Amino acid sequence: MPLDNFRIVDTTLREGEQFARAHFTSEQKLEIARELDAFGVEYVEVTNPAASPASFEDARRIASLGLRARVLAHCRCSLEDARRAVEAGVQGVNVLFGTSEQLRRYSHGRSIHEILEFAREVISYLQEQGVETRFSCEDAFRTPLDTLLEVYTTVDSMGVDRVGIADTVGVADPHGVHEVVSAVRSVVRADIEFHGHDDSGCAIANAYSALRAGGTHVDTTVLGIGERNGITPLGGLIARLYATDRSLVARYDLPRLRRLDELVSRITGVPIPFNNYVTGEMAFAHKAGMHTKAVLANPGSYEALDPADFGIERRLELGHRLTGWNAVAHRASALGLRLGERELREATREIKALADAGPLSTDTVDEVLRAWAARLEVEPRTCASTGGVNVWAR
């Protein structure tokens, strides 16, 4: 299926909320809905209004801020929700049921029958008021593909705008996620959403494989915070289509990403991950010798994302045994220091032997090379441009 018809639903004010150590203010709220929204995802998702007076009042904030971004709340399947969701102002409500045998049994109780009568009543209710309307099936990848299709089936004929297909515990598997998702696809007129935990670190796959099999919206937060290992994160999701085709992306100001993280990080505590996926610190950070060669020679030798394109420039690490005389010319340029390839090669012999005992310090490698620029009694020029490359020592 073609990937060019996929809508971002980012769920960090609702799903995020969920994480055990997030706890947003209500101006931290407004701030990442903004971020969000300068961003560029289509859909801000926010916790059920009738979860407390202040998730009631947070969420009316989010709705009257003008966002671009279509506002929805996430609800229980019940009338009282739904009509808490519509006084709060919001354009669009997803309401959800379980339907697996462990939630309809531990959980709620309620027959499939009766699951869809409340299903008819809500979104009968909600499609009055003229609000977008999702109905998601939760844990449905435990839940038996015939009783999956027969509810989707029916909600469909209700004229629900979008399906949702949640993987709530983080069972499934890209295969199995194609498979379910092109079975629904094969029977409903409405959009596909799906939802995706990482208990078994397959959300990023898992949501690509929703899209490729017909899926039109996909869960995510920032940093892929949500209940327990939390859901595909939206860094995750960006990076992964990006890689298939740039243009999928551009729609979305990507130097925003790190932004988003950053500020996400600082209000949850969480750090950044040293390998998260665009951001982390050694995203495009380059450290063999071979590697940073190619590097220097073609960027896209070594690196399927253009840190450019987000903001970042690519580092190329030197004070290490692993260094190369390729690596070392280039920060010898960037000091402005003319020195000849057997000066360059010896200069990386002496950094290599140093660093045997310990990763150097930047100020340490650049000592080396003025120490060998000085036996040449050569002058230091200013040199051209440094090609956007951060050459980092330890």
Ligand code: HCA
Contents of the next structure:
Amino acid sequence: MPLDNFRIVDTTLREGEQFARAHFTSEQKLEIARELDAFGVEYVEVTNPAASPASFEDARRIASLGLRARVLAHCRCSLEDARRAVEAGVQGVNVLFGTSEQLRRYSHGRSIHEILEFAREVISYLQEQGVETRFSCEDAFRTPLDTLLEVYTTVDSMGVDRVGIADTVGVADPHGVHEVVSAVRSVVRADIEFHGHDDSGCAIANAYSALRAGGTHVDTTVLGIGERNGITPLGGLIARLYATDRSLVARYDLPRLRRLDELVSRITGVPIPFNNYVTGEMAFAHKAGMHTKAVLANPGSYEALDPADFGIERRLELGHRLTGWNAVAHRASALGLRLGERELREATREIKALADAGPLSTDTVDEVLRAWAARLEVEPRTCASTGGVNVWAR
Ligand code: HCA
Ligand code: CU
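Would you generate the structure of this protein in the form predicted in complex with 3-hydroxy-3-carboxy-adipic acid (HCA), following the form predicted alone above?
Below, the chain from earlier opens the complete complex, with every other chain and molecule after it.
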């Protein structure tokens, strides 16, 4: 399926609020909502307005900010919750019901028949209210496929705008997601939203696979925060889509990703992981000589993403024993030192030997290079008295 018809439902303000370290103040929620909107996500999902008085008030304030993004309230499939969401003035309501054996038995105790009765009541109410409506099966990937399809075709015939397929416990793999989403795609007319947890490390790949199979909406959170170890991270999804085709993410303000990750990191007190997609400290760090040489010749040789598109600079690691003379030469010229290839190779040997004991700071590398440059300043004069030597030819 073509990938150019997807929308991002960022749920940092709902799923992200379920992250163990998250407690957003009203002002922080507004700030996150504005940043997400400025980045360009198409939807912002907020916590159930019926959850607490502040949750209601925050939903109301966010819904009235006049964002480009549509504001969705996440609700249980009950009239009471749906009414509170409508009162809060949101543009859409995302309702859910657990359909797996596990959740039916241990969470809410309802049969599929009863679930569909609730769905009918809530969906028809929301339609009367003229808000965008989504019905999601919680724990879809532990729900038998025939049950899932029965639920989705029924809510589709009730006229929902979108069905949600949630991998609530992170058990799905990309192959399984493709199968389920394709099956749902073939029986419903509604849009399809995918929500995937990362317990077994597939959240980004699963979201991508859902889009490949005809899904239209993907749930994300900033830094992937959510229940347990979270869901598809916004930055990771963007990186995945960019790697397929940069034009797929051209409509987003990519340099804002760093601000978003930093904002949520600051608010939650959780550092951005070193290996985070795009914004991790090492996301664009090149080390081994073979890599740095090629990257200096053409960054695309070892980069799927151009850091400049995200307003980030790549780093070339120099002070280590795997370093290469091309990178060392690059540093020398950045320092304005005119060293010939022989000196650069000698300096590289010296850096490698010193770095056998441990990484060197840039200052130490610079000292080595300056020392070689100083030697050169002496040598040409010495040589000149013996007939002159072209330093660069040696
Ligand atoms: C939850 C459940 C949910 C809902 C996803 C959805 C999940 O923790 O409240 O509404 O599609 O992972 O199943 O986040
Ligand atoms: Cu979830």
